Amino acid sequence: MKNWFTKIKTYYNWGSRFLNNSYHSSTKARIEEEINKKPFRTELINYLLNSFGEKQTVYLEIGVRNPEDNFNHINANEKYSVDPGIEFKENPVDFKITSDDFFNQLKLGKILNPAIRFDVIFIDGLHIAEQAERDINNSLQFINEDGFIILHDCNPPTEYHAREEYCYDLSPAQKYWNGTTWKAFVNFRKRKDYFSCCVDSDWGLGIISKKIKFGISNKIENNFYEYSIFNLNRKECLNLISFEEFNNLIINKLM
């Protein structure tokens, strides 16, 4: 009986620490704030596709999981999906392979046509910096001159969301996970031959363009990609802007 009581007391004490911990409470508030931001990824992607007017648009999505979450709602004349099916066993996509395999086969002419160019490429695959960086670099080879590359999960609200291990959901971030995609985007933003920004919505929607001048490149020094430095300089690192600001930039491009 004593051992049982001790265990119950221990669980109660740890449960109280968990529920009353400031990291957990503040992170919960950040989660609520983030999931209520709009527009969502689908709306932003369709917005950019619509910006091409009467042009016949071509869309590519990397990292689909359940197509009903996003892909099925994208309004493009021609669209393709890539996912190896690790998280969604049904995996009703066009190419049931990794993004690395997809681009390698595309370059070799084994799938589609190596001359194909996309108007919008949405990257939402493995949220690890190394993979996100490869996906960006591969996408640059197949994007139209006036096209857009969009990366999801570029603005993790806390360091718990930016953890590398997806499966650990006992952290203050709970089931929400952005991984280290932010590192790949922040690093890319050092380049001066492309323009980029991050729309402050839906966990951070990073946008890359060769034509539209979204703003200056990233000049923040963070050689070891420390989250604390990123957090203190978030706006500059990401060129973080509201959708209203982004909308004005797109409208100016169309005028």
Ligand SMILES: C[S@@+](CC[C@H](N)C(=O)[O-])C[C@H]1O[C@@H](n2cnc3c(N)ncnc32)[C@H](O)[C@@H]1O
Contents of the next structure:
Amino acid sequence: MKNWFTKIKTYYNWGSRFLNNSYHSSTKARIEEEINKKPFRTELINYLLNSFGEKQTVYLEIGVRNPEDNFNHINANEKYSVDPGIEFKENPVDFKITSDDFFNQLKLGKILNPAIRFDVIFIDGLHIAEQAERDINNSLQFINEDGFIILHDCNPPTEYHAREEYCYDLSPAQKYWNGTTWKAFVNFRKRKDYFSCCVDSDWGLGIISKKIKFGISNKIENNFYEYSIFNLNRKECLNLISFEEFNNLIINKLM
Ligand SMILES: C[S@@+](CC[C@H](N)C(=O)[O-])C[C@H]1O[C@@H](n2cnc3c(N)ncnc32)[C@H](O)[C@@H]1O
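Can you swap the form predicted alone for the form predicted in complex with the ligand?
Let's see the whole complex now, leading with the same chain.
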């Protein structure tokens, strides 16, 4: 009896610590704010594909999970999907391999045609900086001169969303996870030979282009990738802009 009472008391104490914890409640509010932002990734990808007008567009998605969530709703003339099937067992994709294997086989001419060039590549595979950086660099070799690379999850609202460990869902971010993709994007943004920005929606949609002048490169010093420095300088690190601002930049390109 005493044992049960102690157990219940422990559960109660821990439960109320979680429920009344200010880090948990403020993070919950940030999650609500983020999931209500628009447009979602699918709309933004289709918007960019549409900007090519009559051209026959070619689309590549790295990391697909359930294609009903995004891939099946993308309007391109030719589409390819890559996923090793970690999160969705059915895994109905074109290439059931990792992005590294995909690009290696593509370079060797073992799949598709190594001369293929994509108009839009959506990178949404393993959300760890080192992998995201490799995905960006490989994608740069296969993107058309006027194409767009889109990187999901570049704008984690809190350090809990930016944790390395995906499976731990008792943090204030709960099951929401952006991983460390932001580091790869912020680092890439130092380059002066590409333009980049991040549309402030759907956890941060990082966009890379060779042609469209999205703004200046990232000059913030953050050698150790501290989340607090990123957070203080978020706008400049990411070139964080609203969809309306982004739309104006794209419209100017079309005129
Ligand atoms: C966040 S989900 C993708 C969501 C999807 N793009 C969407 O918009 O709904 C991440 C996916 O990346 C896949 N993945 C994990 N490691 C990968 C890798 N090395 N290469 C490619 N995909 C990977 C997982 O299997 C998972 O299905």
